[in-house]
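So this first bit is one chain, no partners, the form predicted on its own, shown in structure tokens.
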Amino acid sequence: MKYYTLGRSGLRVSRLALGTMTFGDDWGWGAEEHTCRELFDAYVEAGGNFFDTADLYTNGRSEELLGKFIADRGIRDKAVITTKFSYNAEPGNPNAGGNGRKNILRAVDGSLRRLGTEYIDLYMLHTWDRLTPPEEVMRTMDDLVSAGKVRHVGLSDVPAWYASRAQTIAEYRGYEPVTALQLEYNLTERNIENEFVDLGTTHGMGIMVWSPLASGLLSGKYRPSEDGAAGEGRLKTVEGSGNPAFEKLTKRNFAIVAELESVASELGRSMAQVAVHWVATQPGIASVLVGATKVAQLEDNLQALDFEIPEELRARLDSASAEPLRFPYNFFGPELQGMLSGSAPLGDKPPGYTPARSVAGEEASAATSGTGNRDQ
């Protein structure tokens, strides 16, 4: 296992993180405790140190099991724990969810109790609530760092403008900065390439990818059928729930699955390994969450960085999964950009040319893109 410093921080994390949404069977598609322990042990023994959970996952059971397993192995100092707040587990209580100060302070104490720890390494806003200003969120998160309950802070599932605003506030007011962005990214969902990758590499926020297998679709467990799709797993269990994260069984996505299957066959690798490798080696990606309900699935995923995808095969995956650029991003391609420079050729800067950004900024960009400043 190799390790990167996350974002512009000094926190060293493994390139593959263990997602624990499947820890506990409260939701009907998770795993029993003995299986979860086997998954945890397999990840730790492979050298992994980065664990992701949330107060919502399996109604809090995920945090409880993760904390128990870490304590039993005596690796709290080695483990990097990420957990998240935002979702409401108390119907009828509007302040038991969302991103306001009252809920953040309530949620962090609950997570600390369930995890059985005195501090959280990376505490993240789970989803934008469209209400709470970033000023309130960042001030509260900074207070948690000052109180010693949290070491680093991050944002998940927010608009790019909101993340940018939050980081600007932190820099201007001297708050703890945003270290990480946790976002969905896979061959069926590539929208973060439009803004988030440049945002993260420019402003020191490492991107943690969730759902690299598109909730199991890219593992090959589902096939198109007359009824839409055949297969057993999370996507079928929650089909029609209205959750956009699980609306994957489409004609376009099955075309991507077919190309992925072909590429994986040529490489002699599993579809899951190729899908995870593609994500992990894209620009701006700091770490990729891998999760499973079976040990064999996790062990397969953990081999995703043991090979390379040749450029011609990567190009096939890129082409199959590409979507047309929409406004305003279609204005940023070479054709219209050439109109800005009068079509004059713009070459690379010569050695020694002073860049517009500071040296520190360039180093941070390299770290968040996964191309430099790595610790092995």
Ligand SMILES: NC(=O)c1ccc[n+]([C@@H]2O[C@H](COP(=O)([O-])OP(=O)(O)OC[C@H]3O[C@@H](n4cnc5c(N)ncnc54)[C@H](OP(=O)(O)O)[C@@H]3O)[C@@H](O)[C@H]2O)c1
The other form holds:
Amino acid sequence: MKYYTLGRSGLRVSRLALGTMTFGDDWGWGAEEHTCRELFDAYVEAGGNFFDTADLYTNGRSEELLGKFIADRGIRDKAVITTKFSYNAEPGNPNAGGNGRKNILRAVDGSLRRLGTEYIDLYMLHTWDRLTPPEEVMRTMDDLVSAGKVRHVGLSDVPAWYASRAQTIAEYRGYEPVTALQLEYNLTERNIENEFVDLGTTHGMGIMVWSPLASGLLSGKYRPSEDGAAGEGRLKTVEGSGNPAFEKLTKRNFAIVAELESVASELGRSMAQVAVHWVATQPGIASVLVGATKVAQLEDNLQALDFEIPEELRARLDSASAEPLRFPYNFFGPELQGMLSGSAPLGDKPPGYTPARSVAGEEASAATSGTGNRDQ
Ligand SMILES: NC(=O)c1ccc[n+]([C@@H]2O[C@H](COP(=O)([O-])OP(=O)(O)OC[C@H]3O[C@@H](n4cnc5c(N)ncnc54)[C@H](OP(=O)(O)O)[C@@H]3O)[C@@H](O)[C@H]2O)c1
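With the form predicted on its own in hand, show me what the form predicted together with this ligand looks like.
What follows is the entire complex, opening with the chain shown before.
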């Protein structure tokens, strides 16, 4: 396992992070404590140091189990813990959720208690509440850094404009900057390519990917059937829940699964490994959160970086999963851009000059995912 600096920070994290949304069976699709401990041990023994949880996960059980396993192994200094606030666990109390200062200050103490730690390495807003101004969020998070409760801050599930504004406010007011964005990205959900990849790479926010397997779909365990889909796992358990993250059993997605199956078979790798590899090696991706309910699944996923996907096979995955470009992104392709440049040929600048955009993207990506700054 190699370690990379996250975003523009000096925090070194492993390329594969361990998602712990399945720690505890309180939601009916997680794992019991003894299995969670095995998952944790397998990840640590593979060299991983980056853990993701949230106050909401399995009603607080995920934080408790993670904190306990870290303490039992005596690795608090080595472990990089991410947790999040936003979701409300107290019906009827509007200030026990959302992103206002009152809730953040309440939530952080609950997370610290359940995790059994004095500080959180990366504290994240979990989901935009459509209300709280970024000034309030960034100032409060900065206070938590000053108080020693938090080391770095991040944003998950927010619009790109909000993250951009939050980072600008942090830069100009001297607050702790946003080090990471946590977003859904996988072969069935590629919308972040439109805004977030450029945003993260140019403004120092490493992208942490969630649901790299589209909640298990891309492992190939579900099959289309006459009554929708067949297969055992989370997506069947939560079918019809209304949570948009779980609506994956669609005709379009099964076409992507079919192409993935064919590519994985040519590579002699599991579909899960190829899906995780694809997302981990897309531009601007800092770390991928792998999740599991069984140790064999995690062991499978942890081998996702041990091989390469040749260009021709990658192009097949790209093409099967491509999403139509909607406005305004369809104005940024070669046809309309040619109308801006008067179709004059634009060459790359010689070495030593500020690189042209495509090269800048790669460089920024390297800086963000740490490929230019790795510990060997
Ligand atoms: N910020 C956010 O809003 C947000 C949202 C979601 C998740 N997250 C974070 O991201 C982490 C990962 O998300 P995720 O759990 O949705 O990731 P995922 O990789 O898309 O799905 C993981 C699930 O797929 C199945 N699976 C995993 N590996 C497999 C394999 N090799 N073969 C067959 N099945 C396999 C398991 O579920 P079954 O055994 O039930 O099939 C496992 O729990 C979470 O733990 C959490 O930390 C964040």
